[in-house]
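In structure tokens, the next block holds one chain alone, the form predicted on its own.
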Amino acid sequence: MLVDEKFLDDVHAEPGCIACHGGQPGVVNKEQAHDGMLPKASAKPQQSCGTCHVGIVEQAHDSTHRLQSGYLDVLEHRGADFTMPETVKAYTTHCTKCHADCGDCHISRPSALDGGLIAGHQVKRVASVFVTCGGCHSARIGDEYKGVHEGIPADVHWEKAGMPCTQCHTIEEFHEGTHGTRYDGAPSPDCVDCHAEDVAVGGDILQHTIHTSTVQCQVCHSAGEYKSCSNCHTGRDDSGIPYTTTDPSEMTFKIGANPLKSDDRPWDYVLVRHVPANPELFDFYGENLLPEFDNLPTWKYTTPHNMQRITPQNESCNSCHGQTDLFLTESDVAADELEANREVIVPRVPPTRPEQRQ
């Protein structure tokens, strides 16, 4: 049954259905019982949830995670133009799908995952991380946690001490109400968090005296490759349903110029990996819906989840520098993005250091 008898013993059921879904109460036809109904009661929360949850939902209301602002931010970077009707409803029909309410962590799956209850309707206040956080962050970030890829060790945060998505992502950072991408601002969480002491200057690790202002973390402790996508299309088949498709993935392990260099993220080299978006993305919807696609980078910033303390680039001094495959250079960017990505190609590789040269 859709409704677990554990669910009928908790204060969530006290209520009952109505006071969250909606509908007509005191009638026996199924028409009129269902008069107004909200299949997804979390569509509204402050309808369902904030009845109780009122500070909370407040919060969540304006949330990244539900306003998909990262999305919006990118998109009109790129020049979509959100008065007309076309680029709306591409947004709406393809996005949106990602947009997360209060039920599609604590009660079902992700839209992203078509939805489904996760446990008989039971309400969840600390979510499944591999089953709500992973339905959306699943390939990128989840597998390479987790050491799925073929190879590549999984996160040594995972492999050594078993640590959940929310051991470093907290709840208040799900519900809070920021705009923008996850990138803007000072890194959070940020791995001085912890590890203020290993990377101290002056201290016991000399390479991190040498490298910490210059060099972002994941550079020399991600453990492997990590997936890039390309060439995202929508549009809707035959029969009028919505599609998106992405050429093969790939295993990359690109080095790139700091493009959101700051005096947050001082580092002259940062991870990029490839984004699946192109110019023709909406192309479906309506004529040069992009029209300013080279505004942002197609290679960019990323912290991948695949830590380790050794790994291949940071075995030696050579393991890095002087190898010209590790950093994204023009002759890996496709011909018709060289100009959007000018600001993360690597203008010169660093040298073989002299003591080490053969």
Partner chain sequence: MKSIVKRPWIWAILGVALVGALVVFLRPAAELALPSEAAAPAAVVESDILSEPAPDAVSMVVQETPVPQQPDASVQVVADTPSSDNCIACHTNQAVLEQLAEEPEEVVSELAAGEG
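Next up, the form predicted together with the partner chain. The previous block was the form predicted on its own.
Shown next is a single chain and nothing more.
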């Protein structure tokens, strides 16, 4: 691990390496010097970052990034029993690579990208949008935001305004503890935080007056298809090396019924994308480890990051109304997933409007 000498002038170098990483002072032999050393100091944040940043470390103790509460919540809803050693083994072997503590964002690249220092151990106060955030959230968020997918424009917030992730997502979102998935509670960030006047009922835009309470913003303003994944399996090969397999991803655009309907998310229609989960996900480790798999849909509530003001589906009323292909119907869902997706399958596609309002 090569440390840039610039780091030595940083305030974070003042306590000395051993203060955070442990190890043995005063010996030059590599093995002896590394005895008791913790390569990833922030794995024990109370003893490293937390000695100075007390409040932030306390705040981040239960954060979604650290505890992966979203994974745990979803798996438990699907019947995973974390008192079973088989389930724990499967989870810790395949799922915890996405865990992120302080150093994963502020010093290193995420472990899921095989780590490595971002800038010679210098501590970045604001994490890198593409190296850090994109390191984990690239396939389904970062690529959409940057317009990587052919024929689909980048998100207007990036394309026109160059807004980094941190401009909408607050530091509390990154650090604070949450329980459940990131879609629990009120939307955060919420489009109306900035666009309140645009979406006001009775405002200048008639479509907003008609649809704001029934249609999620992304349904009209997502610029096109976004990525769906399916059929994840886990296991170990003959050499004992863990592996995962998924089917090739697909670009999809599907409007589903809102499975998270609440006062905070009152809409009838939301965008959904297929997630790679399947009932046999952990079968290598034990039989039927997700016995209540159908409790949650495999077409999941989503918020694609490819927003544009004008999109193919909002050009006119009938660009969306009556367009059966845009909606998630039974014919889009695999037979063995029908039960899991009952609540998101649109029972009746909104009919074509006889007269178009311009």
